[in-house]
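Given next, in structure tokens, is a single chain: the form predicted alone.
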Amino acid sequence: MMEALRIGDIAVWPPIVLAPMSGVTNRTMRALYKPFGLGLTVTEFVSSNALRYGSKRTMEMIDQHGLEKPVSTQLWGDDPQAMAYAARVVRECGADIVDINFGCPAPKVTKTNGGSACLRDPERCEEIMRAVVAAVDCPVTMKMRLGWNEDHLVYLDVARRAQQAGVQALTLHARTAKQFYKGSADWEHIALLKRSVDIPVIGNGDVRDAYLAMRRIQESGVDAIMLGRATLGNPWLISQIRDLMQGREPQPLPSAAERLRFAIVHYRAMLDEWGEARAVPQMRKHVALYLKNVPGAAALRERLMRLDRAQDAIALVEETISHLESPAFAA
């Protein structure tokens, strides 16, 4: 049985962390996915500059239910003082942990030297980390990639700087910024990082199967695992990994009909919290993922993308469930 991940005085059990995902890991999704076995949830990553102006949208991104605690709020930016100010804001708003984003490769972030672009200047990374650690009374963590590109793998240098600055845990997504999500995450780098620092290391990248997750943990020696895209439409992966961590065989994945019933639960929760105008476009991508491996999924996704009313989208999912459970289909 695995031990809890300890970040400062916070015990994370199971040692499974939900990755921050823009436009995805809002408070609704975090609260829905937490009971599947997440030990720690992370907000959407937010701009330190946007927090300075207190925009409604940005404040919603860091909002919590309370159901999904402990919660880490992830910040991005390239100015140490702006990041320190943002850290104080999110701490006052209930963040249990403040996480620094040196990992996002998206152009909207890197064009202003945020996210993984910071890795081009390890000294700047250190200045940011020291400023954030000094600003708050809670643990500070950091997520990064291997480096900006293959010629500049700086993760070990940045990790050592993080440890010296008082950062209390590290997450490594084992690709470079320039790779985006192409190729494969190289877990040998994660294993090397774990051997090179004394603070906890969380591994991230290409974990789509529960048994693979456990193999990655055992081979690399990491203290926890972070799951992102693989959980979308399949939160049961989290439960399966938790089962293995507790020393028991994982429960089988649900049937397609059961997955789609949960998709409706997800849809209705989004409607209740965000209203139709915001819930419908967000739920298109979620329902499309819940439809994975359902017979005729491509055609169903195409129909779903054309629907602008929630009741029509839910009706389509209910119709699909009825078809999947009909005697004719079963035969």
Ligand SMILES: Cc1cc2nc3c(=O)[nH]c(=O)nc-3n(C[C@H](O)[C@H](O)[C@H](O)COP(=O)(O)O)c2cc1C
Given for the second form:
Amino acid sequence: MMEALRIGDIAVWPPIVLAPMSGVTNRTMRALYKPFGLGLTVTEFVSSNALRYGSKRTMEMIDQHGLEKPVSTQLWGDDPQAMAYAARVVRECGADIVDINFGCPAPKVTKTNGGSACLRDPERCEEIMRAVVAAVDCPVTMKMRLGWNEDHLVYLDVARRAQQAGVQALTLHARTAKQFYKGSADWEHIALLKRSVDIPVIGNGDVRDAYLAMRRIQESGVDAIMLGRATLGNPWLISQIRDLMQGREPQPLPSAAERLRFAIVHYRAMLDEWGEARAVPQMRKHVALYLKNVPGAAALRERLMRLDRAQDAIALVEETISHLESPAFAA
Ligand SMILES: Cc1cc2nc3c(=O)[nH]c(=O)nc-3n(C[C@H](O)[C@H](O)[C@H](O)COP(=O)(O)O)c2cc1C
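To test you: the structure above is the form predicted alone. What is the structure of the form predicted together with this ligand?
Entire complex below, previous chain first.
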């Protein structure tokens, strides 16, 4: 039986964290996936500069359902004062935790020295962390990669600075920024980080099945695991890991038809909350993932990509479920 992850005075149980994913982990998604066994969810990353202007789109990104608490709101930027201001805003808007992003490798972020580009200057990282910790009365956490490139693996240096600055937990996605998503996450670095700091460490990268998750936790000694891509279209993975953490056999994954039924629940929730124009493009990605391993998935995905109306996309999923459950198919 694993223990809860403690971030300041917040107990996170189960110690399973949904990774922040831009364009994905909005409030609807977090609330839908939380009951599968997430102890903590993180918003999409939000630009600290954008928070100065508070546009409707930006404010939507930090919005919460309330169902998915505790919520960590993630900020990016390279200016300590702008980050401190943004931290105060998101705290006032209900963030339980403020998370600092030192991991994003996307050029649109790194060209302004944000995200993983901060790792090129550990002193700057420290200034940002100190400013954010001083700005809010809730725990501050930080998520990073190993470093900018393999010649500059700064994660231990930045982690020690984080600890001294009063940051209360660290997440390491064990790739360099230059790697983007290539190669594989190197969990040896996560194990070394865990041995090197006293604050809790959350391990992240390439966890695709429940037994692998448990092996990663045991081998690295991390306090919690963060799951990103593998949960998309498969939130049941979260429940399986929770089962193992509680010493139970994991529940089997659902049938393709059951998975698609949940895809419709997901679709309708997105539609209700975001309207058709925004739900349809986002749900193309999600439904494509729920269709994994469904016979004829490639052709179904192709049809889905051409549908612009939610009711047509839902009808396609319903039709697929009927086909999967038809006696002819079962035979
Ligand atoms: C579509 C997508 C969007 C992401 N957006 C963010 C983000 O906003 N903030 C962040 O810290 N990481 C972001 N990440 C990285 C993930 O949080 C995570 O570190 C990475 O996917 C590795 O974990 P995984 O192998 O379990 O997916 C994103 C990843 C993906 C696939």
